[in-house]
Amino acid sequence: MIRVAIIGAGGYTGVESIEILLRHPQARLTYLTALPEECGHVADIYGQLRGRCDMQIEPLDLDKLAKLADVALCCLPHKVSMSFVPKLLATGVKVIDFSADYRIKDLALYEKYYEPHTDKENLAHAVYGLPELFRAKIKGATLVANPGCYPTGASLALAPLLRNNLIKTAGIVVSSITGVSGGGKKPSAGFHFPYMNENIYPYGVGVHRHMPEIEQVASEVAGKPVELLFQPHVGPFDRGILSSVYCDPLTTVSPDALKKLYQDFYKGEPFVQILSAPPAVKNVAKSNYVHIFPTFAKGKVIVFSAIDNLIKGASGQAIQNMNIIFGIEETLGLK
């Protein structure tokens, strides 16, 4: 049985992280821990869980953290995450981080989008943790950098023809919409209810940090470098990720010639479907599944995809993650 705790557990992903591993058949919630002011009984903070999780938020004591657990998800924001992944590492406990910390590789990237990197040896050695991708790295790693949720639906739309050569790597553009919950749960004046409702707005024009991390992702794949434009947008709905890709082809490529490969490269994947017609979010609402759908139009292929932002984007596939570094099926909790 894997030993698991959560620190940050009184934010939106500790929460789903809760729901999975209480339904995960090999694994148990050991320890949960916030800042002070986000503890005490985890059904007063989650009302959803009274009768079905009875624990305590406490706050981080390491010592006790280590006794107790296995593998920590740690559910800190960017910038908090690598003063305390570290000293996790020290304890001998496996580490799937949640924040950007130790997604960048290129140390002068990451600090150009967030701030000055402290902990550049354990940077060196995490694991970026997209199993449909980097599966064999992530067995047996110590640590992993959790993805994030655009880069997940954009990377795993772009993979395919990637790989196979098949677009101009400059001149791509995706175009992505998260549901309000991606904005944690700090209360900010864009979340306001009257301000938010039956509205949808971009942000983050020309500089979002996700922007350096898809496209880390889409060179390793193509093995080469890869130049694109992301433009996130947040709408008036509580969860999930829609991402529309446009690329230039290298060739003219049939619609049908592009969902086979598509389904070519993703066959087995136990949560990538490939879909006839455009996903919708609400179909893969809480689950780990990414729908996406690839086709050809006006000289462009063109791709969508869609997860649950607060599943496949970021709990669902840590336990994805913490199920391939255990070695037990990767399934166990998310189907």
The other form holds:
4 protein chains.
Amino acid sequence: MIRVAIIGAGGYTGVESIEILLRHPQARLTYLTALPEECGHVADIYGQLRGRCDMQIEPLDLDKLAKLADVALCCLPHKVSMSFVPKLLATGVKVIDFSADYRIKDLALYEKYYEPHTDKENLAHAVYGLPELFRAKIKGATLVANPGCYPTGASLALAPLLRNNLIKTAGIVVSSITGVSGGGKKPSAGFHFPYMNENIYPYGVGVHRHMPEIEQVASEVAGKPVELLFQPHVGPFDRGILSSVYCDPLTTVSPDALKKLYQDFYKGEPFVQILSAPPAVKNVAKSNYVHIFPTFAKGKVIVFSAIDNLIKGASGQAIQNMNIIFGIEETLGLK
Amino acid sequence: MIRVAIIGAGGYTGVESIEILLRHPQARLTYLTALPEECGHVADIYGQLRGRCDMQIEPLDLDKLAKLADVALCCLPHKVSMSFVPKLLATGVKVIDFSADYRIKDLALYEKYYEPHTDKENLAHAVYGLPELFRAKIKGATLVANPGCYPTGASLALAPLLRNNLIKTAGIVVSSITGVSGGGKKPSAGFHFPYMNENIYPYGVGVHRHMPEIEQVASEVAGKPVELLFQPHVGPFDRGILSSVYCDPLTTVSPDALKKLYQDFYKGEPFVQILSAPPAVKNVAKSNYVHIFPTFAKGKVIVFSAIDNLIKGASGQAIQNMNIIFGIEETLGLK
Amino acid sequence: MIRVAIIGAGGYTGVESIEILLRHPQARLTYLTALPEECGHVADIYGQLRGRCDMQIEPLDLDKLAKLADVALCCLPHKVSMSFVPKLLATGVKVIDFSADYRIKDLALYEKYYEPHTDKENLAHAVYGLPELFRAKIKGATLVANPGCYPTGASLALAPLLRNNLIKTAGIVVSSITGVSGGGKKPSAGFHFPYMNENIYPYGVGVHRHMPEIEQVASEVAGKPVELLFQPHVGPFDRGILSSVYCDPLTTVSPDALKKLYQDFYKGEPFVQILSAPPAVKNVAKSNYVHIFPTFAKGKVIVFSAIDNLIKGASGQAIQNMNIIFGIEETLGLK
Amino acid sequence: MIRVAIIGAGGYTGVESIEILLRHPQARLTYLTALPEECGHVADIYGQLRGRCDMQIEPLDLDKLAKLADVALCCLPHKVSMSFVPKLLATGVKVIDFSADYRIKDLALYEKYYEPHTDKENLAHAVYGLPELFRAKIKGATLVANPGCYPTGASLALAPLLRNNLIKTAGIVVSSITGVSGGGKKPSAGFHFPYMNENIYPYGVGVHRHMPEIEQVASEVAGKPVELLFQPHVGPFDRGILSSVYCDPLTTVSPDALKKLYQDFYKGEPFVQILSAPPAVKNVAKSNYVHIFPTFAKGKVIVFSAIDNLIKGASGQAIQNMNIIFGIEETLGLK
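Structure of the form predicted in complex with another copy of the chain, given the form predicted alone:
Everything in the complex follows now, all chains and molecules, and the chain you saw is the first one.
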């Protein structure tokens, strides 16, 4: 039985991780921590857990963590995360980190989009936790950087094309729409119901922090630099990311051949489904699946992918990574 | 041309009032004020006004108000309102106040539900601005207390029954559901999109401040004390209040007779529609209409009413009051 | 391992039952049937099952059913159901019926609200499957009538009051709001997105078929006839029923005493949670829990209950009943 | 006073046109027609018109039309439209046609995407009614083809770039998201609330009929053939289209220069607003405005446009065209 701690259990990815772990047959929640003002009984903080989880969320105590947990899901925001992760690792637990702090290997790039990095040592050995592309490295890793929500959907949509050298590695457009839970639990004017409801809008034009992350994964898969434009939008629904990816093919390719290519690439993957028609985010809500539909039209290769931003885009993928790290069946708790 | 100032133009009732006045053929917006941090060009604060209204929202200057306006719509919260209204009145303008401060005539009751009243003088002569019931008093009034959103829908549903002595004056239940704009523009956890969406919940059980207001109107209409339970709920939509009113009849009464009674009671009213089937809030969205359906079933008289909480429940009703005060056609700007 | 067939797997309660059974450690889906036009691979009919369930939905073959299943979840509409249930029972399987056909014991009442009953024999021994109130009878039953969605929430809200003789048995108002999935999978004008969205409306005034069902349960619990008005509304969300129940107490009773009473009444119940504040439907979404908040205000006892209409109000409750019938742990598949 | 008939008043564009015309100071609704099964009092068909419009919708009578109207808004679907328009024109009224039948000048292209054209004569002189680009031709036209909803938003976003030869005329991607009203009033599985709510999905990949229409306008503006991929999506909101347009610039161009270019291009346009930040569809809901934000990032020119699909994308634009045809102030009824 894997003993799991959640650091930063007061946010959406924290509660999603709790929900998954309550169903996990070989893992057990042993320790929940958050900022002092977010502490208390989980059911008082998350009404949906009433009767299902009888635990307290407490301020972090590293000694307690060391005694109680084999692995820590670190659900802290970037910058905060890299100040805690070294301490977490020092207790001997494995760490799956939800922030961006250990995702971007190019330090200058990280520092351009985020802030000065304060834990280069651990950055060096952190593994990017996208199992479908990097499973071998995740096995036995000590520190896994759990991918961003947008990069998960975008990377899985692009990987078969790039690995097979089918598209130009410049000029790619990733146009994505996220549900509002992607913006986190903190109330704000942009996500106030009377503003967000009946609305949809783009944001982060040309500057979103997930752009370099997608480019990094895409470049690694392609074996050469990939340049793309990532454009996020937010729409009036809770969960899900739909990514519409537009690429220029190097040669004409039929929709059927594309489908075959994707099926082969993701053969045996437990959470990837290649569709014959466009995906709908509702069909992946509350699941760890990614639905992908690749096709060709008007001279473009178009790939659509749909995930649940909080599950495959965060907590579900973290548990998938945990299962891989500990060498247990990868789908436990997730099907 | 009536010159109109809006005090507190930075909130939802402010912008709704602006929208109506932009269409009003005999009134003109001349002055918009708000808290310093809410000031600026209206189009920067309300994107939907871009190109439609080229005015600045400024901090309140009483001298300027006196010069520029014949009437002030005072869209301030309670307590703040009664600290400003005496000053507004002192400039010679007429005031239509959106807060609760001048609605409740029983001082002890006001102070039980709100706080100590600091402007008893003006409270004494303020007129409760529900035109369908108190039109005569509104004509020529200097200070009109614009009714609360819930009390508007509930009072218009109950009035014909109470005036005609058809129901018991105790045990009435007013069960209402409001859209989220009723909670105002300020972001909060309860109205954060990922919480409010796909949700509905009761609140203010037994203590909502609109309960005594509804009782006051009902008692005045009945000519004797009326006691009722008002229970509000909030649901995942922007606009509208649906009130379901359950009463005990003094005698059995047919649905047809009830319909006739309501049609007679509201004969000639420009904004009241008596339906033959239950109302839907969507049919009154963005309008000053109230849709009412009275019926009888299982020993109860049941009345449903639907309004737009921001229009008939606030800004539309204020303009209706303004039109009455100034003796112009009551429906101007509202149809 | 219990072998489960679903008859009528093409609707919302069918797919919800499938989802629950996929997680059930001691039950296995063995046979799915539907109308010919709804047949095919489950993943083609329900995109959310892609990769999770590799079964065909087929036209019903009674011999096949007899061989493959120990129990049939009969998710057919009323009238259709009572034409199939005798045949299902004749194969020797146990039946949990989702329709109204075996819920109402008073034949005349059933026929008043529905149509002529064609299976009186089985009606006589059918057990009303609300475990919290009738668990003993469900054990070992051959035919369980799975309760209606509204009756589940309303009955559980009322039972402690009626059993303890705390309220008048006339004049009770049950004012409920359902999510749109309650209306089923078939598209219609009333549930077309552009009409239903941003809308809320009452329906079925005085004539809803769940009214006599709630009265039957209430009367049985009270041990004397109970008369009530049930008023449903539909609001713009997928799942959940919030019931606001207004009663006249026989004596004044404190909110704290009410809470204690409910806690005692539902002591040990695995799916009932007594809250200290109003429930929110989002907190029971996708769960088999019922959240109840009883209180006292303005001379009324008020009880709010929240359930997921498709889970505790249909498929979850059916599995709970199945677990009880077969004598296995009642919460299996449901927590 | 312009006398206006609406042919096909039973759908969403019909009722939107009615709403606008009720506010129009120099036009008067004189005749409403629809299919026999959609006929009756407007308030019975559109609850929101109760008390606001006291007219009957009747089966079409051409003699009556000829007597009662100066102009007919023809809100029929394609194919049906071209069978009626010749008869409407024969009565001497001017026609503004909402269907696609008179929009596409290249007959082969029309017939590829639609069906055989049966009114080539009128197609030849029909004017494409996008005022910001073709105002001069609309003045005095007899038959105006009112543009499609998507083409309106996309064309206005692209025009300044193409007119000024700033982008490549191949490889353009128009990725758009519409609200559900764009799918019309007829209930269907894809727009059933429990499916559409909490959902977003692409459709019409590579084959949407608005693609050749956008290309036609773009080519005319550019003065040379333009090829683009148009990809529509539908999201869970009533109204609005957000178009995100991705182009390859011929030279690098600064965001400021782009803004200036757009401001100059649309100088004096009463309904076009050039923003300095991304638009939100909620800010154009129920208005005839288009909000455009052009910018440059990652080697791409990106233009976002937002319109209300039923107003600027249909009925509002039709009234704007009507105002132009009859030489009255273009914004009447629309501000």
